[in-house]
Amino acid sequence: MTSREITYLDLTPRAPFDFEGTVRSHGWVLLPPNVWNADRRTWTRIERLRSGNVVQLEIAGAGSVAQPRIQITAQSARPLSAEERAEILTAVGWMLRADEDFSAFYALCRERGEPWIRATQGLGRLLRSPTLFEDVVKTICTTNIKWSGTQRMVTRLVEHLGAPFPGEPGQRAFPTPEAIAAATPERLRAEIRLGYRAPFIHTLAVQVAGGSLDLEAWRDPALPTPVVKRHLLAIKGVGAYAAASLLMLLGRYDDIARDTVFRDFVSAKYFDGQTPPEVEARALYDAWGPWKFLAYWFDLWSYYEP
């Protein structure tokens, strides 16, 4: 058996933080390589880091809701340097927006009452990837097809081109720009079966891995959101849903991504089973300005989580 360095890390995320409310925020938390445990109520995912070295996170949260901390078990085959430390923070930081503030959105809820003012209990963030890359690749993996093949392809690319843990070849890291941009086309089509995605995905892998096309600098807050927007367009295989649910996870919630799920929930919920018009079913979140898609969000959970 591989012998394990272990290497414990802890975050202090802004308050009010809610552990599993974020990680369990949205279907990401079950595409590959995250895990949610839950008997342990940790959330497990393969790593690759920068340095190439491949590890294995367990992720809690402990405290309180209003005092929390993130505990973060990093298990490597050698121990781990300064700088992947303090990469491994920032990513886990990243994916649950350890620092973003809610206390705008928290007050609208306030105002409102419930059963919106559940959501200020450290609620409203929504779980994503360390790198925009993957947050790309997972979302156009979500487009035009049920949530069942969504989990398919992404399980098939992790398993077929993700770096393995050392001595766990069965537990692997999300694949790199570079391991995507290897493959063909051609594979990506029949072997992991990504169908009329596989060009669009690889193209973006190779214009990454390249160098051409640098994903991470739309994290930029100061960008303009419709310059991220369009940004987001020109990526073949992003259309508008897409591109509203990747401003999502860049901490953007003035779009709402208006798929089947948005139409089938507003119509159940407004408009007694009717399909509405576009513009009645888009002005039921008018009202939350730049926390529309959050607002929506909520409701979506609240009305179905019973």
Given for the second form:
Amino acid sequence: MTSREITYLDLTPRAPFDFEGTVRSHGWVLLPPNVWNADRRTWTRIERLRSGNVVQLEIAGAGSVAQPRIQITAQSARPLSAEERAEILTAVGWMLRADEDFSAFYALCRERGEPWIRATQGLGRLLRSPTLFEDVVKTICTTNIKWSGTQRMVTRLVEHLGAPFPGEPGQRAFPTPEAIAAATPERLRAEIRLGYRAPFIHTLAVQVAGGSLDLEAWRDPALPTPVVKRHLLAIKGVGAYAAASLLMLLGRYDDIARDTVFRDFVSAKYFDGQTPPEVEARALYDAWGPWKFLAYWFDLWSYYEP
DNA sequence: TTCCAGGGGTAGA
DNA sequence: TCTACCCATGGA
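Could you output the structure for the form predicted together with the DNA, given that the previous block was the form predicted alone?
Every component of the complex follows; first up is the chain already shown.
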């Protein structure tokens, strides 16, 4: 048994905040290295810090929706430096959108009533990854494949290329751009089974690892959405659906990913099972302005899980 | 077997 | 800008 250092960290998110509702807001919590521990109502994740130190984070909600706190238990092989502690707090805060302000969205939800009124109890935060690189790779792994295939590909990426938690080779972090770049496209295809996505993901990793592509700079909220969208669409393997999903993950909700889920849902709820013209489907959420995606998201969620 | 999934790239109009 | 056609994979 490897000896472990345990560090407790605490974060106060902007209220209202629903911890479990945020962690389980969409499929990302089901993709490694994320794990939802149903018995303890906690979320664990192996994280490789910039120092190279690989830590296990167990994250729990505390307090109430109105006075929330986030408690982080970090296990590591050696004591964490002040920089490493700060990096963990920044990463967890980003993943859970601790500081994001949803007050304008909640105000619209109160005006519209059901089903959106439920969101005002601290929902609206969609779980994301600590790096845009991880979110882009995972999003490419959702295109033109069933969800089980997405889980299979991401699991293999983590198992084969992720840095192991010391003493626990079965627990690994999401692979760094360097680790994916160091693998050949042939290996990504044959071993990770990425299929035709292999060259897309390999090229992306090579560009990020080599410094010619600074994905993380696109997290800057000062950048205009059309600029970020143009950058995203320039990534091979990212088209209209993936770009809209990634904009949502970046906290930009003015564009809805019109994928099969969207088309099937609006057809079922608003058009009596018929396929509506694109213009009419798009117009459904126009009144929500910059919050279109979240409005659609709650509409969808409430329809299938009333 | 055949189809197709929370699409996207490319060539050719 | 729009339309065919192709692309790996694995489950149904």
